[in-house]
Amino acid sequence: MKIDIEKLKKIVGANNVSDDIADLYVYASDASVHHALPTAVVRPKTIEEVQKIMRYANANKIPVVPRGAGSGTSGHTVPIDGGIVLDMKQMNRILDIRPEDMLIKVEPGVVDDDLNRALKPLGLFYPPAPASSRIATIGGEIAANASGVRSVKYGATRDYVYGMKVVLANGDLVNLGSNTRVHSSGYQLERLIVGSEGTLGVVVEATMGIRPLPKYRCLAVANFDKLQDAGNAISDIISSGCEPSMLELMDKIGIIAVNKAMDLGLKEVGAIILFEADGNVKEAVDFEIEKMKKICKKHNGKDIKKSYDLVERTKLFSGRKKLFASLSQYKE
């Protein structure tokens, strides 16, 4: 596929544009199983350079395929046949934190824990973070309807989408959504680009919903000699009312493999559960955290520790954050 990459770098600057094989292999994969080389990558730094990179895309018949930090495990930002890998980490600028308003304004390349980091001096949070937040982009998440571990509550990235601006396959710019949690006139096109990854747009902007911190927040982990046990507790724990805001699944293989990779030392059981509460009343988190308890206990559950300080609850999940990664090292 020929791209013409002094065209390219006229519109980014030489620095941004990138035919080197090596670079190309960098961008050729995610953090799925497929890989495939792209002709070029280029990496826009405003929604002008995105809109005449994709004009000149279009007038030439060269596929696009925008990607944030390459965390996803789907392959939606790999290409399928060469084209542009269009790297939009440099568009990473909170434009505007409205706590009066509960919303915000952001850039595709906003790494979410940054995002999370700015918000918690105003008492907030952007509550959809998935396992990789410490690399994951919003725009990345918006393209893959990103779903984190505290979705069981909060939800996922689809229902924090209020609006936002995209750039189409000819270059236009639309605005979608609105600055509200609802508007409820005309079609909500900007669900439509959620989950869509990048096959209708490349997101340059987004207007998303944040919540208020929780006060209290207990975690807790329980341990299960049966998978079918554990499963049988989180289906009960889930029809018996309790709201989790997180609720959590290692079988023996990933805690074999998160003990190897990162000697946690944990019991290689037929599985592991990791449930949390969260709440403003801390009366109200002791009543959830118990009831789900006594669900893990009836289905064989045992050791189970919970806990409300910060530092023992980050170790306590250290183990499934960094599972994925961690199952590199799992051999039979």
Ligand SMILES: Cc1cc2nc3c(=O)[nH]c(=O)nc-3n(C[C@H](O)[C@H](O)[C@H](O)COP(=O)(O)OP(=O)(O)OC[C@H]3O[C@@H](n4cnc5c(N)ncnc54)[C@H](O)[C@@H]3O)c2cc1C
Given for the second form:
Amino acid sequence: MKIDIEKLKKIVGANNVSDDIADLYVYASDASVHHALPTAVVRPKTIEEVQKIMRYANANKIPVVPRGAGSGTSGHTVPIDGGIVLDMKQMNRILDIRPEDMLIKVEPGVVDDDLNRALKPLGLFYPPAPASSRIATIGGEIAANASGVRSVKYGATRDYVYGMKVVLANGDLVNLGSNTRVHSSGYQLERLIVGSEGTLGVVVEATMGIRPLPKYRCLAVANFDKLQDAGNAISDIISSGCEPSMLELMDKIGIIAVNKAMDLGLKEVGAIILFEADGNVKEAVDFEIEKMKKICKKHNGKDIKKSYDLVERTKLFSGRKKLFASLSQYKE
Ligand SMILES: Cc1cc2nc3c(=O)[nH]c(=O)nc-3n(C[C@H](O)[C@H](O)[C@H](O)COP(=O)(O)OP(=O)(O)OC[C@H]3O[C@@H](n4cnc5c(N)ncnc54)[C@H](O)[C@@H]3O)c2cc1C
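Okay, that one was the form predicted on its own. Can I see the form predicted in complex with this ligand too?
What follows is the entire complex, opening with the chain shown before.
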């Protein structure tokens, strides 16, 4: 495919365009098994640059694939027809934090953990964080409707999107949704972009909701000899009206994989359930955890441990956090 590299360099600067084979190889895959080389990698820094790139690509029928961290597991950033991979990571400014409205405005390349690091001192957090939050960008999370371990209580990315600026395939810039929490009339086109995997346009700015950090978080772990018992415990927890802020299952293969990769020494039982409750009243959190413990016991859950302590909770959760990476190294 013919691409005018010099033209692209004029738009974004020489350092932000590459057709070097080593770079193309790096951008040829994501966290999936798929692989295809782009023709060029372009790294815009501004909305205007994105518009110019899209206008040029549209006029010359060059495919464009937007990309955040490339942590997607479905191959959606893999440029199967070649063309331009648009690396959005340089557009990584947190533009506004408005605690009074519980809203933030960000560029798409902001990394999820960086956002939460900025929010934490203000007693706030952005809940949908996927397990890849250390690298995943907000643009990639919007386009994939990412969810995370706390989505069972707090919802997925779609539930946090209020407004968006999107550059369309022809280079036009559209404002979707609103910068306020309430907007009652009109199509909710900002929601259409969520989960669109870069097929409808390039997200160049987003206004998202945030939540106050709960005062207390208690994480518990239960072992089960049988996977089916663990599954039944989860169904029971959900249907009993409990409100877990996390409810995750690891099966035996997952447990063996994290033990091998991280030497965690977890008991290699049929399944582990991690369950968490959070809130501002400790007695209420205790109550939720005890209710879930009881249900686990009813389904033969054992070795139940719980902790409010951040260090201890991080240790208990470390296996689940690294599960995907551990499974990718797993061989029977
Ligand atoms: C270890 C690991 C754990 C994971 N855990 C989870 C999990 O718990 N939950 C979950 O949902 N996913 C998870 N994922 C998948 C992945 O991390 C998420 O989908 C994440 O949202 C992708 O973000 P990214 O910045 O890497 O986007 P990319 O992978 O770069 O892109 C994802 C999609 O978004 C599009 N895109 C990127 N930026 C833009 C933009 N600015 N405008 C328009 N489209 C854009 C891309 O074209 C692509 O279709 C995990 C992946 C890994 C490797």
